[in-house]
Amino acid sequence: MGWLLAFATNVQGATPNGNLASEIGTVDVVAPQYKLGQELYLENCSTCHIALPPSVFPTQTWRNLIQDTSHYGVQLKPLIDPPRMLVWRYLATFSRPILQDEQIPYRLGSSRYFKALHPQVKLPNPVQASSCVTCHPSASEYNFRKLTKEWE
């Protein structure tokens, strides 16, 4: 009953009955089923960069990284079963889809998911994610709710 409650959270985290739910720091609330994935995610990226929220790029593009182990000029270890399907459960429910004949972005700058969500924010080029805690200073926690005052 609990993750169903926080399916009803609103963006301010007043619950519909006016209740406040705790802070959530991704850009999505993570159901029970999904937490797992999520933890073995943090752990497996947040080691060597700031680990972004799915929503940032398209499905296609967690696909391929999540099976390449050259990540961006990095050998790594791969993923292997269970934990590499509960990962991808996790990227794919919380990422979208890539537009028809659209090509696969591997960079924060070429996602139209990215800029959709940062609206009218003039942004470094190159964009880093290293750059992300310069607006979202919990960044380093994968909290990407809290803002500086300055986009408050």
Given for the second form:
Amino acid sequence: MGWLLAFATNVQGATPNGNLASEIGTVDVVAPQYKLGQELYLENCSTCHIALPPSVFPTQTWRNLIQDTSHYGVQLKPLIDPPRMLVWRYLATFSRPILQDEQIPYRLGSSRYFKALHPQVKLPNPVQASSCVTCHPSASEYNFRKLTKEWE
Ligand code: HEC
Ligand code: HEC
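Output the structure of the form predicted in complex with heme C (HEC); the preceding block shows the form predicted alone.
First the chain shown before, then all remaining chains and molecules of the complex.
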């Protein structure tokens, strides 16, 4: 067990944002300690629209979204602990903090991180969760590596 813990700690320490070079095929590897958090995230946040990958918003956006039950004009079932804490750890690990003095974005179109993931891509305006699938055919399976033919 000792070696396993050491390995897990090491992986976490080496990759604060989960940007480990270890991508198997088209799917990001999620370290074991974040697996449950990811599952709970998908369970709670993919019923009305596709689950958005944490990297598209700064950490602060996620923190507020998972604590607020009024959600873009709809009411969400409140996330309670411990699931909320696990979801939070997953989202916080795979997103990056906002810059100082930057306004917290709540729309993809105003997120600097979303734009940074799409250099040279002409995005629809407004860009919505429903439009990801036009270029990411497996978006509903939470796979944003796979692209449609014209982008390969
Ligand atoms: C009950 C249905 C429902 C659930 C469950 C839900 N959402 Fe939403 N979400 C919406 C609606 C409706 C919108 C607004 C759509 C619009 O106006 O384009 C939205 C929009 C969003 C947006 C903004 C996307 C954009 O730029 O337009 C984010 C981010 C988001 N949701 C994250 C989450 C997260 C995180 C969870 C889980 C805690 C979640 N959603 C669960 C209904 C839901
Ligand atoms: C018009 C096409 C297009 C649309 C729409 C689009 N993307 Fe992308 N996306 C791309 C392309 C092309 C790349 C690869 C960019 C590169 O590598 O320079 C990419 C890359 C990404 C990545 C990085 C994947 C990686 O390598 O880890 C994420 C995450 C992502 N997109 C999420 C989204 C989400 C979420 C949406 C919907 C809100 C979306 N994209 C909508 C074309 C698109």
